[in-house]
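This document opens with one chain alone, in structure tokens, the form predicted alone.
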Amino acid sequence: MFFLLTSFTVVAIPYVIERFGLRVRFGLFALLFWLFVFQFVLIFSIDALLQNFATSMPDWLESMLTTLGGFAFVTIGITPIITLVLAAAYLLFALGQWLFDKDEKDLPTPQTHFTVAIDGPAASGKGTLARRIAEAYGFHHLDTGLTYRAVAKALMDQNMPLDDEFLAEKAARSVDLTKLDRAVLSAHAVGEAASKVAVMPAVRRALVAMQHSFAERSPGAVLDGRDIGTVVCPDAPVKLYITASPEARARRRYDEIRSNGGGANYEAILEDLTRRDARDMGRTDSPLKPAADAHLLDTTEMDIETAFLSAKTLIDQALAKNTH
């Protein structure tokens, strides 16, 4: 009886683990378990028949039942052994898989792209710096401000209202990041319209998703805007926050417009930049602010080459870390 109970325990435990732990409805250990139960029932059934009806049954039938019972008794001893061997093999296999997977997970994931996130107020020089970095490293570049202008321009071209968030979101989802025409989108009227759609949460969500996908391009991407390091690419290995005094930024914008043959008023530009700063920094959704781990570059007294060399040092250090 001790042998039978021990054998039953041996075949039952793997079956219970397989059925309720691994959620296998009918597996190998289930087959062995029910084979054992069948053998157990068969032995006791034959033993009962021989004890109660041996005197009345023919000799050939008694001999056959005795042989069958002996065979079942032998195999019922083999079944637990087979179960133990298979359970041990399965355990070793599972342990090997776990160790192999663990080693694979511990390996560093190859870096397939590198992102530089650049934020800052208007006319701080972040766009010029971003294009310079992208050119130097062979990275893709995206001026995220143009994406909001593209939405506004699409609405304006179709004479649609600029305060309809549903239409603005629809336009945002159709923006093609490869066809952003800076010359067209830089128009003052487009910028004014963009400031209206940029505050719409649905528009921001749609464009942020597209900008995030752009940031994953290989071998790398440089994105500049207002919320790159804080919202779009919070895990970027290099985050820069470019700033300058309002007066310096207004002077740059003034000189840029005059160099292109346009008419400009310095005081009006300064007032406009101050108003935009207040709006960008005060909005509740993705306000303009430096990320906690962003590197600050004040370009008030800094030319583009000096700013680029400062940024290059930070980028080269981050790239070196990624290769180790």
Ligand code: DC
The other form holds:
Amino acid sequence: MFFLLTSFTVVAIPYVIERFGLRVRFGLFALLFWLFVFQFVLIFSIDALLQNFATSMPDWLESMLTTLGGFAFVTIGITPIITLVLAAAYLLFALGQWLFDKDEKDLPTPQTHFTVAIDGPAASGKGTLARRIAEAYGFHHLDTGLTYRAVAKALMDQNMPLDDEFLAEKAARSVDLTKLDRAVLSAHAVGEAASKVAVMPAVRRALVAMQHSFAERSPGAVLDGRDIGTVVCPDAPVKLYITASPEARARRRYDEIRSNGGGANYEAILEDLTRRDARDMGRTDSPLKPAADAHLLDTTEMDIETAFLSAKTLIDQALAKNTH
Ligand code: DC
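Would you generate the structure of this protein in the form predicted together with this ligand, following the form predicted alone above?
Every chain and every other molecule in the complex is listed next, the one we just looked at coming first.
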């Protein structure tokens, strides 16, 4: 009777707690219950052994079994008491949590950070779009291309080879995200060198880790690059893949250089972009490609404001979902 009652209590209390969603672990009680059952089995087997074979047993074995049986007998009473005390403590704790956290649980969980991942080939307009989004939502912005450029620039400044993975990884680990100077890093030669260092897995690993922690900044972050939606932030709630025909991209770059007073050759720019695309899309580690859940935006015939409005619709929908 005692056994039946205690075992029922031992199982029933945590079950009730769990049943009402009070987030109490059942495992500890189950373990104590089985310990209880095991002690019962142990004590009965020892008793049976002693009754049947005591006469043929050496003294030392008989006294050892008697001690073991006594020990099991004592703990058999203690186990359900421990279990009951624990169950009662859990019950009080869980009830307190349920009563006092009830109001807080009903509120939507505040969003601590929100990531917008933007990928696309060179001159697709992803950088301009990323800046526009960051400005509109008050989010942090990181042009991840600058991080690869910073590695290339560091190697170039020290006359180091661009294909030594060990040296490049060291340079990558020293990149300071607060000191990325766009004016210096946007030089054409630095971009060319960057696409060479970007094929090295050790460089990518070091930079991806930095980019990943940047993405967790509050209240949100916009990152643009080649592998943001696929590798850096695969869980980003909004992923955009910005594309445009190579001709449109080459024309944009040409106009940009001309408007800054520079000399440019459209054919050379187009050739350069095509070569860069092939390198970015063809490398084995993190090639440029849209994530399976990315929204594609073709900006060949689209101005930045139209692209921004499409992105804004997606971001607003995702933000609304994220508050539930
Ligand atoms: O976007 P950009 O031209 O500044 O990028 C420079 C190089 O860095 C480019 O060739 C590809 C590489 N890159 C990359 O591999 N992954 C990124 N997330 C960003 C840039």
